[in-house]
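Take a look at this one chain, the form predicted on its own, written out in structure tokens.
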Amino acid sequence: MTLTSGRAPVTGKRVQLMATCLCDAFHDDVAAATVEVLEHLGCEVAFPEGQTCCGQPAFNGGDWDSSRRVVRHTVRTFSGDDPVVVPSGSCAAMLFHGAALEFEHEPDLGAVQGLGRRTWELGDYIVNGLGVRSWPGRLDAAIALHRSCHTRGTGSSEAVALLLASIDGVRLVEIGEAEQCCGFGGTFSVGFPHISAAMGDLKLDHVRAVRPDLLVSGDTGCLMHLSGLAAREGIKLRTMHFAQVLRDALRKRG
């Protein structure tokens, strides 16, 4: 199943940026890197000030009434016809998949689906929306790409891999069970901390086995979870969102 089927085609380069609550609280540089990357591609980036959250925490926790209130606010905030670009496979999937499920029997389903059709994860937008197939600049690093479970069934992971592999100096190294969940799962890591940590440790075992210079993902929640586990266990692990990798490669152009 392709979760992003039926998406509205990209006809211009004006986009609305959904920075995500994790960028707001912990990873502001990822949002800044996303803007720099999009502007390099000629995009005009708008940032709706009223944005809050995609509604996924309450959705995953089973509180669909609360989640629907957040999603309705998001629909109002990101009005119009411009694509909504999100530097998170998890948040993007919530808007074009999860929200449609919880609004299935609601009168405003059409408005929610309309937002979903305009929503793109960043890598998916660059490659499959704008048609960009390679990235300029240079970065000398062996990179392990964590393909987050929320990007399954979408074009995001392959798009990110394509961009990273095209950068001069980058060597992609495959990790075992590459699509296995890291254990974060948002509220799952709070409700089931021991299971969450065990899943994260298994992921870290696969990462350590290939000894990358960087662990890269399109989801800051995964990176936050894995880097936190690594720090607790005294493991040296450098993590970056792929938007930061693209931005840094641009800055090292000759």
Second form
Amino acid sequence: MTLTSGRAPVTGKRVQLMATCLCDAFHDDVAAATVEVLEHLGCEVAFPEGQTCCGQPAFNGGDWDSSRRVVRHTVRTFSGDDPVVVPSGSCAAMLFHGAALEFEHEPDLGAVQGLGRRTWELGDYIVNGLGVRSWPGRLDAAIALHRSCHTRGTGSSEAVALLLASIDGVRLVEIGEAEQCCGFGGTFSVGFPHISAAMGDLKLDHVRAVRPDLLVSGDTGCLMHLSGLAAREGIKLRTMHFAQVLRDALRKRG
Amino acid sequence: MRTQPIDQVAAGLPAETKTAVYEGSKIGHEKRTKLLFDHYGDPNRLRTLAGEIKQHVVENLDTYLPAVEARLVANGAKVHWAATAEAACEAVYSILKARGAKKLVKAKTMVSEEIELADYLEKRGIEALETDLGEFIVQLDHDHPSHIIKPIIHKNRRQIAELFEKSGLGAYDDEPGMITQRARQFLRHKYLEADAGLTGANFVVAESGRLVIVTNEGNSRFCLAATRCHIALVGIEKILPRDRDLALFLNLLARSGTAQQLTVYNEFILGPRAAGQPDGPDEMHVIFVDNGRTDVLASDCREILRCIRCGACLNTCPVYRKIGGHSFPWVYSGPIGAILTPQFMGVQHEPALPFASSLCGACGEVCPVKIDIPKILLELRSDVKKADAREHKNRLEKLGFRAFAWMMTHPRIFEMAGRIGRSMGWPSGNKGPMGAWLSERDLPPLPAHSFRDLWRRR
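What would the structure be for the form predicted together with the partner chain, rather than the form predicted on its own?
Once more the chain from above appears, this time first in line as the rest of the complex follows.
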């Protein structure tokens, strides 16, 4: 039983893409890859243009009034019944759990929970929502998969590992202490930069020990932190969101 | 957002302290996980059950506490109630004073750390000697425990051997067996000289009045066997309903805390020495300590009172592993300390504490009584910010979050800000959040477009 089970089954193939503020503004290719991946699966992708952010920064920062304003905007933006698919375990978890917590005593809790129930992290949607078990195409790479913390207790990490391992040419390599956080943690990374970096260095040590060609995750926040640390320390590290891996594999179909 | 004091303390930790804490906590976590999953098909069911039992106790403390008192009295123990730390210290002192006692041997108890008992007694001319090896080393070094169950996780054997040499316990020898042997030789006759023995209790069973104490060194047993007076300091939340519940809790506690199937010594104490019994203390006192616990009971976070002080959340916590217990402001450290401290001392006592977490959720996955620590951390963050707002503190940060909310509810502003940001490049500087980011990391190259630009061009 996972935290995300028990939601309405996916019937149609229309989805609303929540690109996330980070991908929209700074990692356009991750969102573009997400669209290609979903369209490959036959999904009809809509991009509600009013979308901005899920509200998590203010929620984690303790300013729940500000966060709730953003969540309400998000609920209005992603109206209707179509599933909302998001290429981030963190933003998805905000909509499953975080928003429900900060709306516990609010009159519109029902609407917020309603959005949570039809929000899917991308990997979870592909595998557990659509029932896809393998991925076509080819990519020759040893891949280390960083399981981001906000996918704990959900089906996401297993789903992504399943898809990646099924790609011809991909070899998944396990990194040590995989359950340990990379140290990003949103505002934590700037409130506690030393501890955050120490945690990141441990993750990088484990990644380098298995010498992958690519470090892959479902959260661009973790990747931005880890690649930023690696760059500062002069360590060569290629990072990709798994949506980009799936997209690149598709492009090398025989 | 400023860099927080805890971060600065952590940055200054000596390398060997960091290594000792990291290795000690990592191995504790890994052995625990293996043991739980090797022995039980689904350990999470046990955690759920244990959490429900403790929650039941917490919800019904008003009936359990008088019931426990009645059982203990019927068993021949004297029961004392201490509302505050000071009242608890006074209760211990008055028992000792009435007996003319000058020397006390102590087993490990976190409550005694919490109420700072040893200091209190020493100021009144009573020697309170720690007999748990780790606590003994802490006391010898005038140090503080840095972990709930491994008080000297921050020390390595070289440091201990040096301490023993300095304290006259023998020439330098860092072989663990020798360290233990020397502590044992020193402590053995201290038990015989002592006038009273003090312990905690891991559990007190309501139906029988049975006190349960677990140790790996047998020192609490010596404290009781060698003295005529047993004093037990117990938090009011330590109750279990039935003796049979011990089967679940002793299995979970040993595996979660020290990664053992069962702790080596499990003592079940049903009262002082009865007529006809050959030995044991003639007097038994149980001091129930509140010291803020009823405030927690009255709060939204009363599930904190389920805690059985196993330390599993410390061992798994990536922040604890990097900074150790001394970076935290109180005797309880790690994730459980981060939620206990604000509850016991008020959220404004150390407002950064609930924020000193990446909210990774590891603690919630290991807690044997399923306390939702990450959720409570988030609620405490909200409480801190509400208190800030009332006291007009951190107004700049509040303004920042309001600006964030305004931008994120105005998509065109968000889009424009992104466009301006991408054309101007990342800001530099060594102040504020950007400075904190750049103190450790580079930033990724900025893309030419936003995703929505790409989307519109499709």
